[in-house]
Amino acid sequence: MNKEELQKIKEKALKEYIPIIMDDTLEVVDNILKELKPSKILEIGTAVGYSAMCFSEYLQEGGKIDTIERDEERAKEAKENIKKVEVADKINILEGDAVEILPTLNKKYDMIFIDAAKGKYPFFLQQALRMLNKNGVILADNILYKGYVMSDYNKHKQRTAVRNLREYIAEVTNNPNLETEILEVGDGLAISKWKF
């Protein structure tokens, strides 16, 4: 892997507003992928792939991240610092929309993490459920959005997204079959594991 072009991915994501994962949060999750030292990983919401180049580090030998991209710009993107940074072996970019491709997928990850649009968690939460292995996890970051999720905003402008990220975390707290825990780590991550 060529660290130094991923800084250089880093800092030009962060110079034009682009949202990448957080240190904080990136470094919670490298963490779990050290533990839990997975062969496949289902990323969705790709953006220009620097999460998805971070993870491949902890990848088995032969493991494979497949990551979904909307934007098509951002893809092409993705695809260019991959080969950049040397991973493109690893790492699979699946191009259209998450809620098309999700129920076209029938693989098991054992991480799945969760990064695209807000609105749309819950439907990605149940696809994930189907999806994923016995000792995996499913990530959900940005979960509590800039506050607002944990507080009383109510504004036209988010509220969508608000409601649903707060139907996610109901959702995942609530299961009797997972485990949930919440860190208010980055914009907030909802970390969820089968119970045994």
Contents of the next structure:
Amino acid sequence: MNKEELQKIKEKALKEYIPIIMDDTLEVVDNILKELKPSKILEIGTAVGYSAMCFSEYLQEGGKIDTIERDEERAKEAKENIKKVEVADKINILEGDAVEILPTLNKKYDMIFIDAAKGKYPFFLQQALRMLNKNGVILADNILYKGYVMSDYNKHKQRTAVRNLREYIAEVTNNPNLETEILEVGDGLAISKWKF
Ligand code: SAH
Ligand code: MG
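Return one more block: the form predicted together with ligand SAH, after the form predicted on its own shown previously.
Starting with the chain above, the whole complex follows.
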């Protein structure tokens, strides 16, 4: 992997206010991946490919990441970026709306990283649970949404997102088959695993 190119892509994304994974969140995910040694990762929300490229370092030999992006421009940029960083053989960018693409997927994944439209998190969870391996983990980024999720105050604009993020949290905590932790890193990260 070309780390210099990766760093440039990160800086460009930050300058353009693209909401890439925050450093403290990435540190947590890195540690999970080090232990998990995944061979298949699914990401919902590629943006310009930054998080997927970071995760690709931890794949087992021959492992692959499928990542979904609906914005045409961003998907195009992500495709260029994975070539520059020399990880194109490990990352498969699926272009389109995850709401339509997810039901067509039938693989099993070791890690599923949910990082797209907040209003769709409950649906993404339902799809993720269907494809999660026995030892797998589902991560949901931005789960605390700038604190709105845990506060009574939220603007009209954010109401649907907040309602759906709360529904996600309720579902992962009430599901008797899951063990869930919510961390206040970055914009909030929910970590769910199968309970044994
Ligand atoms: N994971 C990236 C950041 C993703 S930002 C990183 O950390 O580097 C969220 C992205 O999800 C945006 O680019 C947005 O276009 C995309 N997105 C939002 N809703 C989506 C949907 N329903 N299907 C596919 N992509 C979606
Ligand atoms: Mg995010």
